[in-house]
Each structure stands twice: as C-alpha cells, then as structure tokens.
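The data below hold one chain only, encoded as structure tokens and taken in the form predicted on its own.
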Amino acid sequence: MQTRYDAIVIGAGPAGSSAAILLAQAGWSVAILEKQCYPRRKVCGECIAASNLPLLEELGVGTMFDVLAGPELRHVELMCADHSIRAELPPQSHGRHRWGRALGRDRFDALLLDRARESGATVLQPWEAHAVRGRPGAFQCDAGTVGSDTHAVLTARVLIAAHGSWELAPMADGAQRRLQRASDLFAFKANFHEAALADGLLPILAFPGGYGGMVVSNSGMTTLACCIRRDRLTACRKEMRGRRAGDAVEVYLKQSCAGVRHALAGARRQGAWLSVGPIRPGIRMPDDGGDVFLVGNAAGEAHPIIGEGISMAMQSSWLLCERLIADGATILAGGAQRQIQRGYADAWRRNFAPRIHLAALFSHLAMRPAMASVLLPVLRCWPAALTHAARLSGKVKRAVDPQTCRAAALP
C-alpha cells in the first residue's frame, strides 16, 4: 500500500474530510483516517447553517444536501419550563441560499468522505492513529486497522488534527486529561419519528443543568440533543433508579421542558439513547499554531447551544486549507510551515474565539433557572434579540470565500 503523501488528515468528520477534498482537489496527495465504520450515528449537531451551503457546492456535494436535507430553517424558539418565545431565524442576505437546513450525521459525515475518496483521497477506514512523530515537513504516523493486525507507518509533510475533542490525541501525552468535575458536560442525543416539532423550526431548551435542542432533520425525523452536566446526571440516574443513562435525560427533559413534552408526546424513538462526554468547550489553537495543524473541535469547540460546530468546522478547514493550497509548492519543496502556522492560527482565533465566548455566555444562562427567568421577560418584550443573538453566534457568517480555495488551486 501507499505509505507517503503530501498530507494526513486524522478524522473523517466534517473539518477532516472538508480539507481531504480541497487538497485533493488540488493536486495534493492525502490520507484521510477514520476509525469508525460509516454510515454511523453520532453524538453530533445536525445544523448546517446557511453560510456553509455556498461551501457544501464548492466541495461537490451541493445537489445531494439539497435533496437529502430537511427542511428550512426559518424560526428559533426559546423553551425553559412553560414558557416559549419564538422569534426568526436571521437569513442569508446573499446567494440562493438564505436559511440553514439539518441533516442526520449518518447522511452528512458520509456524504463528504465519499466526495473525498472521489476527489482523489486514500480512505484508511476503520483506521486508527496510534502515534505521531516528526517536525512540520517530515511526519511520521503509526497506524493500524481497527480491530485487526494490519498496520503501517505513513509519512507526509503535513499533518492535519480533526478528532474528537474528547478524544485524546495521537501525539498527546497524559497530561492532556484531567480529573473529573461536577461541571463535566455530557452529550446526549436521539432521533424521533411522529413528533410534533414544526418544520422550519430550531427550538432551545432551557433547563436546570444543562441545554439542548430539536430539529426536524431528513425523512421528517426529529432529533433531540442535550448537553447536562454530571452532578445533574447523577442526580436524575438516582431519582430514577434502574433507567440507562439516555432514559434518565429524556424524563428529566420531559418533566423540565413543555416544548418537550408536547412534541414527543405521540413520538416513537428510533433507537437507543447516544452518548459521550465528557465534551470540552473551549479554545484549543496555539498561538503559534503549533506543529500540527488543527481544524474543527480539535482547534477549538463552542458549547453547542449556538448549534455554529458544523459552521467551525467547514469553515476551518477552508481557512487553512486556502493557504496551504496557495503556498503548497513551498511546503511540499521542504519549505517552513511556520509562517502559515502562525497566520492560520491568527485567522482561526478572529473568526471562532467570538463565538465560542458568546457560546459560553449562552450555556451558563440557559444552565441557572433564575438567570432565565430574569431574561425571560426582556425576550417576550424584545423576541427579536433571538434573532440578533442568532445573527451573533455566526449563522450568516462566512469565514471564507469558497472561491479563493479554487482560484489558489489554479495553475
């Protein structure tokens, strides 16, 4: 098998196979390695906001999305106990493009990593990276296939970090983990058929310890998300003693939200309860850069409340990928990456660290009752500050111009 390429991409989510097609597309020689097996479910949003659809036609998906995705979203809706407030989502001012759609991770994530082995990309899948070695120019990385013996060690000049956030990374140390805290924040998720969410319609749940979120995504099916923290998850797996984990949440969701319980109260559940955790919002991005380039979570993750975790990692990989394109013949000569390190870094901390700051302020209301309820009458008066918050957190934002990926790689 091939062991040496231009670029390794850790993950096959949507930041990793986003950079896989663009530099495939390129001209450049990639790897793109994933350890899980796909279609699968993921513990993921499903909001594609309308920015990034201008993005999914660049990258050659455009007309799949368009038939596979839900429908428009168009309102947003505030749900903490009984109260809602509904107010528009903000639409694109541009483009033919102007609301953001949902679409199940099962669909998405496989929708781009087929486009990327199209494009030219060798998918090592199911592929796990065991250790990495090396400088920016010369890498070194061990992997294997999940589950079985075969393993190989593949070299390229760049190497490109798209994992999980709480997934500890190939070239991490312990000190990368940390003890456990009552404020862990844990992600819970599942799909719903016959629930009674409108279309167009992207309500927020406010509730004691955590916040979530439904959407009606492709084929009509609604997905329910929640992060809750740990002592608050203790306290419902006690209350309720003898239900899972995922079983728990969706009681203690019910009881808490009214939104919630209108719309699941004729809905079958497709399945079981996903979840992982503990989740890390926050900024990860050196200042410098570091020596592996990041995109997606592993840069940097906003809580989800904002629903902007697609939007970060599309757009990252756009505004690294942009200048790798345009100054691959020097790196892939053996020139510095450094100065691209830096100025990536630079970009990536202009356009994210707004939102994921704004994302914070978010979940910290949405988590306290009291906090809420004094907001609570402000939004009734002023349903419109949805909207500019909305506006804020970047669904109408681009970080980049799609075209500049493909002008850079022309000849």
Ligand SMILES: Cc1cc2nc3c(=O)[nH]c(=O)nc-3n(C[C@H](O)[C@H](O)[C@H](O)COP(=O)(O)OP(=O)(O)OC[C@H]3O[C@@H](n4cnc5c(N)ncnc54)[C@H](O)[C@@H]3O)c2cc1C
Given for the second form:
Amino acid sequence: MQTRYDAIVIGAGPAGSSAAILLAQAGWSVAILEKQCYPRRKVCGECIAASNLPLLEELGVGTMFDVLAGPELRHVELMCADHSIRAELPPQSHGRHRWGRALGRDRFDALLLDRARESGATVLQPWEAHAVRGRPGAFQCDAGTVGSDTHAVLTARVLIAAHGSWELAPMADGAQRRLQRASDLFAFKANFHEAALADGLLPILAFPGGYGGMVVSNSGMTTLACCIRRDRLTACRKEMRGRRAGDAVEVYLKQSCAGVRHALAGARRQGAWLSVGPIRPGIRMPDDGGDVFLVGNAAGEAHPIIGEGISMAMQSSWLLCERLIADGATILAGGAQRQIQRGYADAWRRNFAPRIHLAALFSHLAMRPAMASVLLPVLRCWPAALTHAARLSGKVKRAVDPQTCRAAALP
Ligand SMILES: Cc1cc2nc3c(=O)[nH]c(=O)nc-3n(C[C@H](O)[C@H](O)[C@H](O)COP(=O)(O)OP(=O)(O)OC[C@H]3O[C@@H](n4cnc5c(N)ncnc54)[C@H](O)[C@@H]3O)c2cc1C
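Can you give me the structure for the form predicted in complex with the named molecule, which would complement the form predicted on its own we have just seen?
Below: every chain and molecule of the assembly, starting with the one above.
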C-alpha cells in the first residue's frame, strides 16, 4: 500500500472531507483516515447554512445536495415553555441559494467522502490514527484498521487534524476530558417520522439547563437535537428511574416545551437516541497555529445553539486549503508551513472567534429560565431581533470565496 503522501487528513467529517477534496482537486496526493464505517448517524442538528451551499457546488456535490436535502429553512421560532416567537431567517443577498437546508449526517458525510475518493484522495476507512510524530514538512502518522491487525506508518509533508472534538483523538488531552463539572453539556439527537413540524421552520428550544433545535430534514424526517447540562441530566434520570438517558431527555423536553410536545404528539422515533459528551465549546487553535493544521471542531467549536459547526468546519478547511494550494510548490519542497500556519490561524480567529463567543452568550441566555423571562417580552415586541441574531451568528456570512481554491493547482 502507498504510505507517502503530500497530505494526511485525520477524520472524514465535513472539515476533513472538504480539505481532502480541495487538495486532491489541486493535484496533491492525499490520504484521508476515518475510523468509523459510513453511512453512520451522528449527533447533530443537521442544518446546513445558506453560506455553505456555494461551497458544496464548488466541491462537486451541490446537485446531489439539492436532490437530497430537506426544504429551505425560511423561519426561525424560539420555543420556550408555552411561548413561541417566530421571525424570518435572513436570506443570502445573492446567488442561487438563499436559505439553508437540512440533510442527515449519514447522507451528508458519505456524500462528501465519496467525492473525496472520486477526486483522487486515498480513503482509508475504517482506519484510526493512533499517534502523530514529526514536524512541518516531515510528519509520520501511526495508523491501523479498526477491528483488524493491519498497521502502517504513513508519512506526509502536511498533516491536517480534522478529528472533531467529541471523541478521544491522537492529540486530545485525556486528563482534561476526565474532569467532571455540573455545567458539562451532553448532546443528544433523534430522528422522527410524522412529526408535526412545518416545512421550512427552524425551532430553537430554550429550556432550563439546556437548549436544542428541530428541523425537517431529508425524506420528510424530523431531526431533534439538544444539549443538556450534566446536573439537569442527572436530575431527569433520577426522576425517570429506569429510563435510558435519551428517553429521559425526550420526556423532559416534552414537559418543558409545548412546541416539542405538539411536534412529537403523533411522531414515531426512528432508531435510538444518540448521545455524546461532554462537549467542550471553545477555541482550541494555538496562537501560532501549532505544528499540525487544525480544522473544524478540532480547531474550535461554537455552542450548537447557532447551528454553525458544519459551516465553520467546511470554511476553516477552505481558509487553510486556499493557502496551501497557493503555495503548493514551496510547501511540497519542504518550506513555508510556519508562515502559512500563522496566516491561517489569524484568518481563522478573525472569522470564527466572534461566532464562538456569541454562541456562548446565546446558549447561556437560553439555558437560564430567569433570563428567558426577561428576554421573551422584548422578543415579542421585536421578533426581528431573532433574524438579526441569526445574521450575527453567521447564517449568511461566508468566510471564504468559493473560487479561491480553483486558482492555483500544482504544475
Ligand atoms: C447537539 C448538536 C447539534 C448540532 N447541530 C448543528 C447544526 O444544525 N448545524 C451545524 O452546522 N452544526 C451543528 N452541530 C455542530 C456540528 O455537528 C460539528 O461542528 C461538525 O460535525 C464538525 O465537523 P468536523 O468535520 O470538524 O468534525 P466531525 O464531524 O466530528 O468529524 C470528525 C471525524 O473524525 C473521525 N475521527 C476522530 N478521531 C479519529 C482518528 N483518530 N482517526 C480517524 N478518524 C477519526 C470521527 O469518527 C469523525 O467522523 C451540532 C452539534 C451538536 C453537538
């Protein structure tokens, strides 16, 4: 098997697959490692913001996305206890795609990874990266197939860490992950058939100790995803002794939110609740960018209340790859990586740090009933504040120009 590549990408979520496609399309030899078999379900609200849709076209999956995805998301509705306040979602001011849409991660991630393969990337799956050594220009990655004894040491000039943030990864600090706090957030997701949710509506759920969202995704399926604090989850499970965590969360959501009760009244759940956690929203990108290029959640993660993680994942890969591709010949001859790392880290922070801070603010407001009782009367008088908040959170702001990665393929 081939073991030397120009670039190794660890993780085939939206960040990793986007990077693999862009580099492979520019003529780089790329290996992408993914430890799970696809298609796989994933904890996610599954909304893909309008700002990303031109990027999907440029990656070569726009047509399939148009065919598969759920209806355009035109309205947002804040649902809190028995209250609901509806407002318009901001449209993109130009281009074919004015509103975001939802697509199950089983479909979306597989679509992108298939495209990476078609673009010439070597897809190693199910392969897990166990350790990374080396420095910019000369990396080694110890990897092996999941469930068998095949191991290999892969080498590359460039290493892109796109391993997300909710599982132990080769670079994760295990000790930090073992600390337990009452405020730790656990994320849950389930899909439902025949839910009573209007097409094109994006409800945001605010409830004591957590927040969430619902959306009609592909094939008319409704996705419900939420985050709940550890202390609230423990209390729910105590009250609902004998129930699994996801089932207890479902009961709690129905009790605390009339909108969820109504939407799920006649619905059938498809499959089990999925859960992950604790999730740790925040910025992980080192000031100087570090040695390995971090993209997507590996670089930083916004509270999922703004539903911008996929955008940030794809757009961070774009910000990185446009730089790598523009300087491809120099990098592959062994130079310029530190300089690129610094430029990328600056651009990443400029584009995504404000969203991460704003999402933290929104999530803290949503989880506290006292705050919600102050905010609700204001929002009732001024629902357009929700539209404005969606705009600020990045729904129609694209950090990158979709055509930048076309410009400079390797000679
Ligand atoms: C409750 C909730 C709701 C959300 N809702 C939305 C939403 O509606 N819209 C939105 O845009 N975002 C949403 N998000 C955020 C979004 O899911 C993430 O930001 C996004 O998945 C990040 O993409 P990524 O490619 O960085 O990482 P991931 O999607 O996590 O992909 C990382 C991949 O790396 C693989 N991997 C990890 N370690 C290794 C290893 N050592 N070797 C090989 N492979 C490895 C994993 O198996 C995984 O497939 C939500 C998140 C949560 C928790």
